[in-house]
Every structure is written in C-alpha cells, then in structure tokens.
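This document starts with one chain, in the form predicted on its own, laid out as structure tokens.
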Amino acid sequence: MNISLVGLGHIGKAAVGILNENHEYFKSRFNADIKVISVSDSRTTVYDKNGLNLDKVLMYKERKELDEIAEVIKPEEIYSLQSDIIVDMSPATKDGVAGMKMYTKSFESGKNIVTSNKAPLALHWKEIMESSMKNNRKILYESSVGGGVPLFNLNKYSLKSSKLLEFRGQVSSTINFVLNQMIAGVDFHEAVKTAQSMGIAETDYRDDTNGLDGARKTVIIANALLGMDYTLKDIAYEGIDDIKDINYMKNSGEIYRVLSHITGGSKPTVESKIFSIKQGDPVAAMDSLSMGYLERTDNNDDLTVFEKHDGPLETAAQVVNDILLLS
C-alpha cells in the first residue's frame, strides 16, 4: 500500500515515527506492507515511488531541509501518484475549504483519505461525504476528534444495535487543561505557554480557548453518531478566553470541563460549553488532559471511554489505526 501523506506537524511526526518504528511488524502481523511515497509540508512535498526513507524525512524535516531527500514535486501533484490514500495531518483552517478540495480530488483520482483535520468535516461534511460516496471511496477521521480514544470505529462495529441517548466528551485537552490552569490561579497566558511547551496548543492556539477546537468536534460527532448534516451555525459553543465566575469556579469545590454535549431523539441538543462535574459522576474520572465520552444508550447501557493523557502521538496512533483499517 502506497500513500501520501500531507502535515508534518507534531501528529504528522509522529505518524512518520510509527509507520517507519512499525514497518515490519505492521507487514507480519496485518499483511500490510506500507510505503510512504510522498510527504509534504507547508512549503515542500518531496516523493520517490520506490518509498521514502522515513529516518531522514525527520531528520531533514528538522533541519528544515526536506527539499534535499527526494524528488521536490508540486503539492497539486500527489493526486497523479500511485497511491492509495492521502493523509491529511495539517492544521485546520478556518473555512475548510482547502481539505474538502483536497478530499474531493482524492476520491475523483481513486483515492481513500484518512484525515485529522476537523475544520473540513464541521464545514463540509454534505460534500465531502457525497464525494466519497459517488465516486465508492471512503474516508476515516477517527483522529480528528477524540485523539487516540477509539470513537466512531467503537460506534461503527460495536454499538449498532443501540441507538445513542446522550453524549458527554472532553474531546479538547488544550482548553480543558488552560482551564484547570486558570481555576488553579495560574495567569491565562502563562497556562497556555506550558501547553504550548507541552506540544498539546499551537503556536495559533485562539480555535482552541475560544472554543472553536470544541466545537468542530462536536459537529463531526453529531454528524458521525446521529445521521446529522450540521455546521458550525447549527450549535451552540463557548470558550474560556473571557470567564466571567472564575472565582466562583475556584471556590465552588465542583470540577469543571468544556464539554461536547449530545442528545439524541427527534430534536438532538448539540453544544460545546463549560460545565461543573460532581464528584462520582463518571466523567470526573478524566483529567484536564484526558480525552474521553460517556455514551447513553438504550441497549448497551452507559460505556464510559477515555485515556489519562493526549497528545500527538496518541492522535497520530490513530491515524496509523485508519491507515491499518483501509490496508
């Protein structure tokens, strides 16, 4: 399986790290014999058919030389490669428009995406999901919501003899953690700064505190999980960048999180916002860097799903799991 891969951020490093630490194990245990053939960044794409030597795309990347390991092609050429699935690890823009081009093409060359970016999905989820269906490609986007927690693939072969009553999820760990930050009393910027060193906030962090991060998740969720078609205008969000009670959130002796919120039944709520936890319910088991979700549903009762931390190599775990998927 050849493909292209799009972002070398910190996920798209890190995919890079596992694909090429787990080339042979991924051969014997799947059957699947993944050859990176092009990679891009923000100002290079760099390919070689016979597959590209992965220890020196990061080390060259580092060094900013990327342009002195392979053939430099156009960004506009990977849809003629011989590959069979574009990756896309880039940053999410505010219109989606560049992914949802980019999805589109993929699947009028014959080709699959897998994708981690949240921006073309909350936006154009209609055309991009009609795309994949006219011309029989698919697209997986596990990672683009929940990091390295399992959500939609959970969903999508373990819970489909139930139907979704509500969801709870701390899909966010930036706000969340600059949250817990602020009602520890550290200073806003500060909080962010250590994110930021963390490898958990961008250099661009203002989608992620003024809820926007939030929010493109919930969207894709309520899309993914209910058969919906919404966009950002359809729900209701907020962030943490101007809080009003944040001394009350001090003292009050209650947890709180920015949430993704879900009901299901003929007229769904869909919201992302901040609200206070109780001891003992099962959502307080998360940290500030946890990521994580609480499922009612009418048969299989309450499942509760999260991971104690995550970052970038637990989200580009996933986008390795979706590559597996589609190998």
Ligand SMILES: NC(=O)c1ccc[n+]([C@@H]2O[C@H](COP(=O)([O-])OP(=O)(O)OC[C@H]3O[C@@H](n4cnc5c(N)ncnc54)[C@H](OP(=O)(O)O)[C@@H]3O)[C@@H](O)[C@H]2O)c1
Contents of the next structure:
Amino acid sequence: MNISLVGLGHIGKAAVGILNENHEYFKSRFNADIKVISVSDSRTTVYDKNGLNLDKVLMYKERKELDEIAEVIKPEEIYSLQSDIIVDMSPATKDGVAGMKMYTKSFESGKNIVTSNKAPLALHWKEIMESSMKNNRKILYESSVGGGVPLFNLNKYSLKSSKLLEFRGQVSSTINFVLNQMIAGVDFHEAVKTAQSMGIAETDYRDDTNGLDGARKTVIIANALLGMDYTLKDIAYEGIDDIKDINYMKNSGEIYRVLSHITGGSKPTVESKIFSIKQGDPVAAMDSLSMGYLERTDNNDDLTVFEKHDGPLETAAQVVNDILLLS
Ligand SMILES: NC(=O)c1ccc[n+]([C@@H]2O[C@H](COP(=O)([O-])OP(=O)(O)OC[C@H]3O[C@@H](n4cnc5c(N)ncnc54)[C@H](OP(=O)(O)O)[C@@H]3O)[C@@H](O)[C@H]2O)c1
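Having displayed the form predicted on its own, please output the structure of the form predicted together with the named molecule.
What follows is the entire complex, opening with the chain shown before.
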C-alpha cells in the first residue's frame, strides 16, 4: 500500500511517528506494508517511489530542510503517483474548496481519501460523496471529528440496526478547554495561548472559539449519522468569543460545555451550543479535554463513548486506523 501525506503539522507529524514506529507490527499483524511515497507541507512536496525514510522526514521537517531528503515534485503531481490513498491533514480553509478539489481529483485518479480536515466535508459533503461513489473510491474521515474517539466507524459497523434518537457530543476540545479556564477565572487570551501550546488549537484559533469548528463537526456528524446532506448554513451554532454571563456561569456551580446536539426523527435538530450539564448526566463524567458523546438509539439503548484526554496523538491514531481499514 502506497500513500501520500498532505500536511505535516501536529497531526501529520504524529501520524508519521505512528507509521514509522509500527511499520513491522502493521505488516505482521494486518499484512499491511504501508509505504509513504510522498509528503507535502505548505512549501514542499517530496517523493520517493520506494518509500520515504520516515525518521528523516521528521528530522528534516524540523530543520525546515524537507527538500533535501528526496526528489522535489509539484504538489499537484501527487495525483499521478502510484499511490492508493491520499491522506489530508492540511488546515481547514474557510470555503473548503481546496480540500473538495483534492478529494474529487483523487477519486478521479483512482485514489481513496483519508482526512482529518473537516472544512471540505462540512461545506461540500454532497459533491464529495457523489464523486467518491461515481469513481468507486472510498473516503474515511474518522479523525475529522472527536479526535481519537471512535464515532463514524462505530456507527457504520455496529449500530446499523438502530435509529438515532439523540446525540450529545463533546467533540471540540479547544473551545471547551478555553471555556472551562474562563469559568475558573483565566483570561480568554491566556487560555487560548495555553491551548495552542498544547497543540489542541488550530493555527487560526478564532474558528475554534467562535463556534465554527464545532459547527463544522456537527454538520459532519448529522450527515453521517442521519444520512443527510447538510452544510453549515443549515445549522444553528454559537461560540465563546462574546459570552455575556461568564460571572453567572462562575457562580452557578454547574458544568458548561459546548456540545453538538442532534435529534433524529422527521424534523431533526442540528445545533452546536453551550449547554449546562447536571451532575449525574453521563456527559458530566468528561472533563474539558475529554472527547466523547452520548448517543440514544431505539434498539441499542443509550451509549456513552469517551476518552479522558485527547490530543494530536489520539487524532493521528484515528488517521492511521482509517489507513489500515482501507488496506
Ligand atoms: N490538532 C488537532 O487536535 C486536530 C484534531 C482533529 C482534526 N484536526 C484537523 O487536522 C488538520 C491538521 O491539523 P494540525 O493541528 O496538524 O494543523 P497544523 O499543525 O496547522 O498543520 C498543518 C500542516 O498542513 C500544512 N499545509 C498548510 N497548507 C498546505 C497546503 N496547501 N498543502 C499542503 N500542506 C499544507 C502545513 O505546512 P507547514 O508545516 O509548512 O506550515 C502544516 O504542516 C486540520 O484540518 C485540523 O482541523 C486537528
């Protein structure tokens, strides 16, 4: 299996690390001999048809000398390489067009997609899914929502015989971490800085704190779980940039979280908002850095899935899991 990686930031580097350390294990355990034949960052794309040395990729990326390890090619040349999967770990763009084009071009070139980038999915779901079906190629996007928590694969493989009644998910760590810090008395900008240093905030944090990031994820969840074609304009969302009642929150003793909230049925609700959570609610068991969700179904009862802590490693683990599923 030959793959091309696009994006070598927090997630990309962690994914390279996992692929590097586990190459022999994946081969013996899953018969998956994964070769990374190209990597791209914002400036450089390098290619080796025999597979890049991943230790070198990490070392030379750190030194900003990626162009020294192998043949430098143009970014658009990745579509003509002998690869099976293109893995998108590049930043979300406002309109998601670059990602959408990357995916449709990949499908047309006979390649599958694994992506952690939610913008194309939240804004161009229909076009992407139609192109994937038309070209008989696959797209897996487990890591785009909820970091390391299994959500789409779990629903796809284990909950087919149930209908969704309600979903409440804490799927955005940055906004919840910052909100939690603010309720504890920390200044907004200080809390954002801490989140950035922990690698959980986007390069441009405003999409996190104004609620857009949570909204994008909510669209993807609704589309995947309800089989819909929503885009951002179909849902209600709010952020934490301009909270009026932070003092009320501080004094209330309750837990506040930004949650994706979806209800099924003939008139679905799809929103991403601040909720107050009562003690005893399963969602209250998650701290602000947890990722997880409560899913009420008709035949599988209420399921709660969460991980205590989420970060780039956990997200990258889902990227690699999707690569292994395709292999
Ligand atoms: N961080 C998380 O916990 C998390 C969780 C879930 C999903 N995601 C999503 O995963 C993606 C990556 O996140 P991240 O935290 O790794 O971001 P990041 O640290 O900002 O890294 C982005 C990487 O993409 C590269 N890049 C930028 N523009 C590019 C282009 N046009 N072509 C190729 N590469 C390009 C950057 O290059 P340079 O190195 O040259 O700047 C950088 O290596 C984002 O879409 C994000 O929303 C992140």
